[in-house]
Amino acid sequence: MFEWSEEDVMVRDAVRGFIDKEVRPNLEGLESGSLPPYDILRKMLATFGMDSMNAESLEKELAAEEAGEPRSSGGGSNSLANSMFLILNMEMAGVSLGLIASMGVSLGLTVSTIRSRGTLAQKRRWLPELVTMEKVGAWAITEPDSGSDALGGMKTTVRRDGDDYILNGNKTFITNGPYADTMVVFAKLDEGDGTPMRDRKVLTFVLDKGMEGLTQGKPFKKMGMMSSPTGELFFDNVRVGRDRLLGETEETGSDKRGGDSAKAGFTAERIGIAALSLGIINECQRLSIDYAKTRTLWGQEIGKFQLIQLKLAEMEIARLNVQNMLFVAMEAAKAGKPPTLAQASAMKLYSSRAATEVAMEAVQLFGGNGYMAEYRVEQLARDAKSLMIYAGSNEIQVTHVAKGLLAQ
């Protein structure tokens, strides 16, 4: 693949009207944090379609669970080889990355932990409702000690009460914490033997808003990803059955601390941001060569100008290099051969890097009128950066690219 085919070209045109229909309309709202984006986000569903052809796949894969067949093994392959699905990220990224940051970890984290690791009752349960965005989820990793350790440093426990858990601890930087319906909670198994925290089991659970015990705090004040609530998850002696407990049972095999439900998580979100990336390059770009032929100086448009030449060319460089990327991905996706996490650790660091020294350098071009927030480019800057941090900090990308080498 080195282009986009004329389908995907039809579909992108049809995002952009949606996009100018219902979301730049809604900007001002979306990004003071005054509107949560769900509804906006339902709607797109429905306008394309989304939410039956979800709602249609997922009881077949269900149906062919009754009857016995293999299970779906989640972890975001599939949506890799949807370029429809790739389009609508990365359009919607060029305008406001939150709405794509909430649905993507909904839809996205959310749905496929479920999915690959539940019963198949506990499937019938939650997902008919989270694959159509009726209901928000959340995925519940971090906290406020671990950050990048997410699984080493964790505090959250839960222990063993008869039948049941009682669950202990709080995560924070939680996407849609604050409204969320549905959430996956990751959590240390504390077994009373003494054992090191790091060295406990970790076990999944699925929580529900309104749950004796769970406070979801209120969103917070960010740099960028405005248009995407994020908050803290307080956990107070929380009772939670085993039917919560994802696969309703504590064994993991040799997989103790769930390091491998994690990773498959980790791998689609990374693969994700490059497409994020590519968005907000894709409007950092158009932007700037629109204000390249409109603004004069010297009594020339400044494209003329050698060091603004400079600019878009580095921009256009970028540009190929993050979307060759995602083709390569997309066609080994295709051809059942995924990104491992080392390769999607790799293009999040690339596109994330190259997506912030691009809105970096438009808000550059820009000069003062870049620095306001009525041209743009200082929003896409700010949402830039945020993709350097989210999905695990660019240095920890290193580490796991650098071990995908040194294991070979």
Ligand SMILES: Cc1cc2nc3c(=O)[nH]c(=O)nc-3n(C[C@H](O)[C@H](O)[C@H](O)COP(=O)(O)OP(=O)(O)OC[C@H]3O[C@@H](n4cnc5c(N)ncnc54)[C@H](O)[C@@H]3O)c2cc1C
Given for the second form:
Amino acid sequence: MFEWSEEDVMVRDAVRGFIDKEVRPNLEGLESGSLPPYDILRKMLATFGMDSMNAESLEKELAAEEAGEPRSSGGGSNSLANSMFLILNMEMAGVSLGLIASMGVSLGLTVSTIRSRGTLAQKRRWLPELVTMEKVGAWAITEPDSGSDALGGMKTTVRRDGDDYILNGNKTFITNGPYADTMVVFAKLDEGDGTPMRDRKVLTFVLDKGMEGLTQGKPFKKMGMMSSPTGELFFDNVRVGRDRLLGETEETGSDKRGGDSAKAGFTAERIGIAALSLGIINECQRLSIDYAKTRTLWGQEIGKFQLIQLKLAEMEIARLNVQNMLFVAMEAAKAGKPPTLAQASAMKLYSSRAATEVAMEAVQLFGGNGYMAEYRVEQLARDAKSLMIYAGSNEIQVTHVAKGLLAQ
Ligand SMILES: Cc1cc2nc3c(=O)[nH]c(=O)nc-3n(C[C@H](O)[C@H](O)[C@H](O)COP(=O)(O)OP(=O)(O)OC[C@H]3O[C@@H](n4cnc5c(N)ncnc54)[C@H](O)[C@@H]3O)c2cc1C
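Please supply the coordinates for the form predicted together with this ligand, as a counterpart to the form predicted alone shown previously.
Every component of the complex follows; first up is the chain already shown.
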């Protein structure tokens, strides 16, 4: 694969049509945080038939499981082979990265965790409304004192109380946290036997909005991605039944660090970041070329100045590199050989850095206008920076790339 297919281009144009009609007119509300993203996302899923597609494929999967066929592993590289999904992500990221981040956490992380680790009854209980985004999902692992060291440093605790558990602690930086209806929450099991915190089992629970003792904080003010509400969750003696423990046993409910399903999820997420980065690079380049051809100084277009040409050329190099990485990954997934975690980490590291550099250079190319919100590149630069922090910070990606190399 070396270019998008004709069908891909048709999908892309349809997505652009949706963005022009439904997203751009609402950008001010979305990017000030005054308009939550969920109604627009629901409309987008309905417009492209993704809500019914998701519901049908879920129903098929659950019916097969009821009939005793093997369980889905959830997450993984399937989304890579689906170019429609990547194009949607890419195009939305060029306009409002937060929108697609909110959708990714709800439809991606939250759904795939319940799908891969829940019992049939748990899937029937939570997934049908999540896969259509009728309900909004959040996925909560990060805490104030443990970010990159999420599992080891976790302090949120559950202790057994008869057949139930009592949950205490708090989570931070949780995408959709302020509005979520369904929350996947990770907590350490306190067995009262003095096991050091780092060595305790991590269990995963599903909570619903409105449970006693659960508080969802207000959206944080952020540097960018204001269209994605991010906030804290607080747990004050929240009573959770065993039916909320994923898998309903402490064995299947515990987090399998480094397990195949977790690795496939991380790999897909990191490649997804490359698609988001490409969307930002494409949009910055498009806006920059347009500006270079129309802004006139010293009697000529600024595109005639070599230093401006250098910026455009470097944007093109970044675009080609990120796009080629993505094409190779898609092709490899179709051939049944999806990228390894180390390769996906290298893609995430490179593409998020490239998107941030391109967006900052776009601001520079626009001069004073670049610093003004009206010209949009300043928002893209603020949004792009976030890609270097979540889905594993870029410093953590370095460790994964190196681990892969040193294991050869
Ligand atoms: C917009 C946004 C949305 C988010 N959404 C969610 C969400 O939905 N759910 C969720 O659970 N979390 C979410 N997060 C949290 C995100 O996953 C963390 O911010 C990220 O993992 C980094 O953790 P930290 O912020 O605590 O930084 P820290 O871990 O404190 O890192 C501080 C610095 O140290 C570096 N560092 C850490 N460890 C190493 C090491 N071993 N070697 C070298 N350098 C290192 C980091 O790269 C960073 O530069 C979100 C964050 C943001 C910004």
